[in-house]
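Here's a solo chain for you in structure tokens, the form predicted alone.
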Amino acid sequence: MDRGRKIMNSLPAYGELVELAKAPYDLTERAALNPERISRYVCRAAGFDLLYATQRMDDTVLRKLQQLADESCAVEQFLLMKKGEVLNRIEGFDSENRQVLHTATRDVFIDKPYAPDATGQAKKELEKLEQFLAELDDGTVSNAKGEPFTHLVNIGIGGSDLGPKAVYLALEAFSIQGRQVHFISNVDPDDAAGVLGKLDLSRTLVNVVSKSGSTLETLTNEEFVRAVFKRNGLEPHKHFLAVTGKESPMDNPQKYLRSFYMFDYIGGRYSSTSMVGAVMLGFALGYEKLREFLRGANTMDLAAEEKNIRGNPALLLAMLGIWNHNFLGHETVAILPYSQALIRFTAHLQQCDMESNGKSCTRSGEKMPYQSGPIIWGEPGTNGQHAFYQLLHQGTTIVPAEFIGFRNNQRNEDLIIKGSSSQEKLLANLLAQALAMASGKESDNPNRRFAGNRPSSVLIADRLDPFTMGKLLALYEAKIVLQGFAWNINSFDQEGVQLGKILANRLLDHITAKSDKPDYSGMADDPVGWSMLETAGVLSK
């Protein structure tokens, strides 16, 4: 497996792809997007169709991308990850040095899990959650008046908020009648106050999510919410749940109605199928639909093991992304779901991708000699069409796009207007955008000329239900880690978020000391200029 830890530009396929990128397939040529090409470049797996005829590639490029995937041992490393090999490390330097086992949380559905110990722990937590949800349903767990809980407030930040929120909003249509979930993440007190002000707190559970039990924003928000409950005459320990690491400061039965565990080998941004997302989703959807979501994720995990990129949508998206980013030089990717339910899915992928692959050193600690992860952004269509698609079509920056759509809507309500349903209009817009970006349009009027050759892919499934959402989430998780393996970077730490936290804590210490000690003269070591900020009046009331 040493071969799989080489820098990408040392692999034989890399140089050949550099040459091919000098004259990529021209999507604007007459008949370039012919029916044979469109039907030929479709990858079908696990209930998804990935249409990629609108990418600037041909069979030769695909063969070389396959070779690059093989030479980097991307799929082999994905399998080693699932089996529990310690991949979260930088060789020769201090690093987290952990297993990466988010897939173990959904291996509960296969007879021989890849990492039996981790999957055993996931099963135990799932059984605890099943029991708790049953007690909510039968009234064993209720409020002080014997009334059922109708709301749950999820307190977390980063991976403890973005992924769970994105999945909940995606599946809100399948919620148990009368139950709603709300989210508090920002340490801005207006966030918490705004959420709590709309609720009957007596019928509200609060789910606090922090692996370490020491995340400053989460603990601050928790204490804020506890204070509001007390002010309303409610006992927080009868309403509060904890999702945390075993034996963390939050693993405390005196403070929480129930505690569920998350484990060190599951990174925050990959934690939506652990108790981080499961407690909230179980409350909202019920246990059986939660199982469907997890089963969907497992289905895509298995599909991502296929070595042939033509049969593995996660690997194909990963390698097409590398083609666009490293060889064609496009720095960003727009992920554009044509589903209002996926309104926060791109925000989750922004964290998952950019926190994973926004690295500048290899797994050997060497400076990266090529680009690592791209900038991820986007909004749902068709709203986005009336916001930023002008730049996608005619801007000087080429932005590859990944469209996501569904043949049927979630709620089975629609209307035929002018001969077509709203869902048909939605899909027509999606496909038209992909074709227009690829083919462009010539005009003597430069203001109405569309250059074309703007690459995209289209991911289509039948309906966004819990099973499909699990598959979609796992597809993008796999895409991200497969790209990381190809780039030979560590996709599982986030050292880049630490410096700001350290400096913020130092500033808070400075502010506290100033308040407590009248003779305090400032920090002896002031490398980042707090005194300058103070002089400028930034820190003054």
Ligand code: G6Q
Second form
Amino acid sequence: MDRGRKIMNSLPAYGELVELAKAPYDLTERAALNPERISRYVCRAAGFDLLYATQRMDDTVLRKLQQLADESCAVEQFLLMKKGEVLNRIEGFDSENRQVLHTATRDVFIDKPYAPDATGQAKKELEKLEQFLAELDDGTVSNAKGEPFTHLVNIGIGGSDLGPKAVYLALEAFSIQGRQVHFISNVDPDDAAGVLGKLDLSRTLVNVVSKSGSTLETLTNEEFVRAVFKRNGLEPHKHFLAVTGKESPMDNPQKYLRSFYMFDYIGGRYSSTSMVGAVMLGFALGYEKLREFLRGANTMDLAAEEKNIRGNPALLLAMLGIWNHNFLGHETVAILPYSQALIRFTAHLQQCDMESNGKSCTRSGEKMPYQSGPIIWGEPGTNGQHAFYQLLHQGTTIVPAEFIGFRNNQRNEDLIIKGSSSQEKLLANLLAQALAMASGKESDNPNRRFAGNRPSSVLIADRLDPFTMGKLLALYEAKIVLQGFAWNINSFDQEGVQLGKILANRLLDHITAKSDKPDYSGMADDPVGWSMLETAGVLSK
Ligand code: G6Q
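Coords for the form predicted together with the named molecule, given the form predicted alone:
Now the complete complex, all chains and molecules, led by this one.
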């Protein structure tokens, strides 16, 4: 089988899309957004409605996007990924060289998982977690006074923080009464002190999460928090949990109340459904709701195998994103959830998308001849409406938007004020924004003129519960990797992050006088002008 790996602009559909992009569908024409168009361009799958009539496309563009997806074998490669193909590689160059199996962590409830070994390992960890959660519930595990643990502090950074935090906040409404999770990620001592200062430490678990077990911020914060526990007369090994890779420097069960593992083939930013997210989420929600969340992710992983772009929301979002970015030339994407619970979801996607697809070479090491990942940003609506939406409507830069909304609220508490509930107000605002961006508004007054033709998609589900959140997370993960396959890039490494880490460590060695001068080996001399910083006194206390 042709497994893709072709440069996207060499595919036949590419040139045709370039031509079509010269005159994209005009959403500002009278009746351009008619009921027929709106009902024609809805993708209904896995409990989501994805409305995309407000994109600048028509059937011809859609057919060509389908062709581009087919020619790049995006879905086939997604399936190969799930089955354990080594995809984390740049051919002919020194690079990572691994399977990419985050989907295996949620294949745990199906009879014939795609990657049985990886799913077997995930199951084992999940069983350990189920047991631990049961012991917390029945009091077998408790604090020194026999009281239950009520708080959990999660220490981790990047992929070991952003996804878990986004998912926890999304589902906090479903927490077991009396349990709360808190997060420390930055190596800023005020972050840690601020979080700890609010807690009864005697009833607090600390979950240290680091796949490598060697991340400076996380290890520093772990020591910091251990010192505070000791100062308060508490024994850290009776409060601290570890989630790490086997044989990492943190793989030392004596130091921890429990140790859980995640595996090499799960990338940090895709790790929310591994123990990285599961330990924290299981504590907060309980095992059954954790299962629902994983089941949701699995449901979307299956839906993302559909080859028809009209029936696969992840593929549709991916290809519409490519249309807007590569062909219509829009450089950023705003992800705008109309749900306060999704307050950190865009931040998580910022990492997942930009770290995955912010690449400049193809999987054969050639310089990218077209744009790879866009800049991702956004905030929940309606707050964003009172901040940056001015630019979305009238700015000189066009920003395609992805709106996310829910028909029902999470907490079953709402009030009709002036004829509508708050939830209805939220949804009405979301839809109004998408329509206004698309249609625009003519006026003789240039200051009141809205050019329109600002594309968006609207993703709607019934309610943000654990099952739906699992689906939403997996939908975006699949969108990101499908785009990466179409662009023919390695979406699973992050060399760009490593350089800064190395330099910071060398600089710290210098500051702590372990070396006379910063070590610039392998780099241009004094690449960031540290000697200048020193002369200017920036590095001294
Ligand atoms: C994600 C990245 C990165 C990583 C952090 C934390 O894909 O690899 O964000 O998650 O650097 O790494 P550790 O989990 O190893 O501490």
